[in-house]
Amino acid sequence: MSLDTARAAVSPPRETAARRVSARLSRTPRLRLGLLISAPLAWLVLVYVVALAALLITALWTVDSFTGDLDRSAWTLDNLRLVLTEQLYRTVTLRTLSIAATVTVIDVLVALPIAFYMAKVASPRVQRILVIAVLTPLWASYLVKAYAWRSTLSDGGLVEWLGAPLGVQSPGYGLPAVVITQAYIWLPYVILPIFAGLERVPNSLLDASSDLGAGTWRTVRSVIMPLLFPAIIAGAIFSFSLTLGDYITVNIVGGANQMLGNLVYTNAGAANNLPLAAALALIPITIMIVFLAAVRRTGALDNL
């Protein structure tokens, strides 16, 4: 092998445009991860932030009240002061509330008991049941299970009939059978992250609690329900929030009552007034920023 082959065996391979990326990337790890989230990023802004800036707008427009054109030209505060001070809009509010956060205790409170035997008492076996059982109704149309609903409320149907030996009667088509489709609806979206953050749960923090003489709900409030809290709250906010911004239910089953969603839908549609829509849109969307923030401040999403 002559001298001029050996070197050229032995000399370092050259530097392309793709290595030099490639080295600035490895000695940049921040740089890498800001190249790795940008599109995600991206994405985020214009579904989220830009679709809620276009709402925001929206809502200070107005209707021509002859031709019924958007009238984009002039802006105004008007929307945003009829939701403030009608009465209607301010009950209609309290309503939507008081079922969404009436939907959100009845579902984490079934769930519970659930999830604990699901993750720490059933079998493995018995598990998989149950895991299956639990997100077999996710694979059914919300409408079918709406108007299942409605068929076991009415008058003549499953409850009336199973009660009348008992003497009870259908609650028929009102807010309680808002709440009760809302809360079976809802409930899978409620167990599966409790069900989760049981698992996690070590059972020889159980059994530590056990043999120091703690008793079944000292054990519960002083070991489980600390360790559980964050799973409960990510339960919770997918329960309160869908509920918020719910409009069919309330069509189905609800009887001639009204919530936000409704609201909306109306004025976006029959009604033809999209400024209006976008202000009442606007209140669900404070709602849950105002949640949110009050559940930041427990420290429950640092370790979701």
Second form
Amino acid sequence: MSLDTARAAVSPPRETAARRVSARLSRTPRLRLGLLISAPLAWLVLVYVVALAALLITALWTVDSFTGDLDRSAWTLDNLRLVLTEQLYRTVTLRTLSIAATVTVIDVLVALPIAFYMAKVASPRVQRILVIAVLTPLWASYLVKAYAWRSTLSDGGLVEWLGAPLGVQSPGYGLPAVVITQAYIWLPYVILPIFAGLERVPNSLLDASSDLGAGTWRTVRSVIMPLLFPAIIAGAIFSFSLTLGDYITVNIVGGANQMLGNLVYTNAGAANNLPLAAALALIPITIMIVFLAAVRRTGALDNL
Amino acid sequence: MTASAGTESPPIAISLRSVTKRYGDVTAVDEVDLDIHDGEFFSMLGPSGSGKTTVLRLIAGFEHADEGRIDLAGRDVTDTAPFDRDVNTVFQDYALFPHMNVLDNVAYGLRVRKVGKRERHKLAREALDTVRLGHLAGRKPHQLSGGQRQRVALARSIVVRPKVLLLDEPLGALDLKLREQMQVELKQLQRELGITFVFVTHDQEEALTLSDRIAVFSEGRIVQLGSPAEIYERPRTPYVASFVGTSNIFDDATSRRLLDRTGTHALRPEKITLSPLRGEAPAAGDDEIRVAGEITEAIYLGTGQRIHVRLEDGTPLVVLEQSKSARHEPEHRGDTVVAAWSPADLVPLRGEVAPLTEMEKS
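Given the form predicted alone, corresponding form predicted in complex with the partner chain:
And the full complex, kicking off with our chain again.
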């Protein structure tokens, strides 16, 4: 090729500072990677690791009962021992756990048919409408939804009014009301992963199962559920962990009942015992770690 | 459709009577009548959207007919669920269960039928041996190649001994070599098992190679039904003539001008011979039609040459020349030639020239 024809072609772009930086980045993948993840990594370390470490350390301090000041000099396991042995904390932990478990089971049971309808039965148009309908409650404030349930369940509220002719009574304020409200609030977080999981199951697998002679129930048990398991676990992690840490709903509709969150809140605030609050906060964290480890063993996290 | 009346035909495995299926405003299957015989290799051929796959899904029971009636081995199954029908399907995407290994996939139909574990594993292994995959029984589907998955899907369907096997473009995702190999294996398998195969494809060559009979679909209807030779040699409409293989199609005006006949005619490219034009004008003989023309394109195919000729009146013509020996002199662009063919090779067609014709010629 002669020089003349080369010059007749489009001249290469001019060398600018930005281009030089780009060129250097394209040559050094490690630098590129470092720049990409350094900011989020720093954030993670600060927010998660440091905050958790601070919590653990705080749990080892005590409060001077006379002045109310934090005593940072004496390191003690008293708080942790108290949390593990005191009957009150055991009761509240069990109560919180069973509420979280009940909410999760209810949400999964409600979410499965809804998600199945959305993913496999509804027309594309209806599907879009349903996705929006599921997402809409997320746009409303958590407090608004909790208070909405408070008024619904109240004396002479919607439930009583509608249920009266049928002899149905409102459960009133208490643990059932907490379960109902929490199940309602976290439901979208369970529907969406299960819906996404079902979308990934090809229809032909369902056809194939049916083709080979499997009835509906058999197909659900042998094909859909095993494939959907990771998605159900993902949804369950949301509803379980969110319920485990909640203390507002129980204040609004729970009557006199307390959950772990309330104990943390009271101790960190009114009772002015930050070390005990920290020690209590370690309970749901430990439960979640055990839960996730158990889930990991089933292999459900591999497909997330 | 013309059944070979008089000759004794085997019992009917599948029968469709004016079956119609609509999706909204679209009529996917339009009053289709069809009889498929026991032990037959039957192909449904057509472009995508012609309704062939819908007919297959109607037979399998995944879709329900809006009108009409479907019988399987004499039993009305129009409203029967797929799991109560004695047919099995090999899916286009194979539809293997990703969470089960190959053996469990194949044994699934037996497990559903409550066959004991030992027995069903034994039968599944036999089925896997039939498709020569016995050594891969412990693998997961994602560890297999496309051809292997295909065979697992086949084994999974035949292990339950269906009377009819439905195959929905099963070779579509395979590369050419593998496809040709699988075609042979499918044909052998069908002979060995002696069960009815209903095969959906858009590949006309595949349909011609494999089938005992072919139904050509267009816009939800069967436009022609017959043996591969009938479909290829005696296409009834311009659509069939151009969809199955390549055809030169002469419309009414061209037929009058060139052939001195009325109506539309089809002529297969391989029935035409070309010879160099030497001075004298071509004379039309009784046993041969001869027309002069110029070569506009000569494409080397390996097995021969595809030559595009513009006849003296402007009509385009495609000619397929087999190279029988290496010394065969290739044709060149710009050469003037005489195209000759026997009037017996002209196939009279019904109906107007379909738009597809032009597409196929290019």
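Numbering follows the first chain given and starts at 1. For clarity, every value in this text was computed on a predicted model and none was experimentally measured. Definition used throughout: the rigid core is the maximal C-alpha set that superposes within 1.5 Å between two forms.
After superposition on the rigid core, displacement of the C-alpha of A256 between the two forms stays below 2 Å. Once the cores line up, the CA of A54 ends up less than 2 angstroms apart between the two forms.
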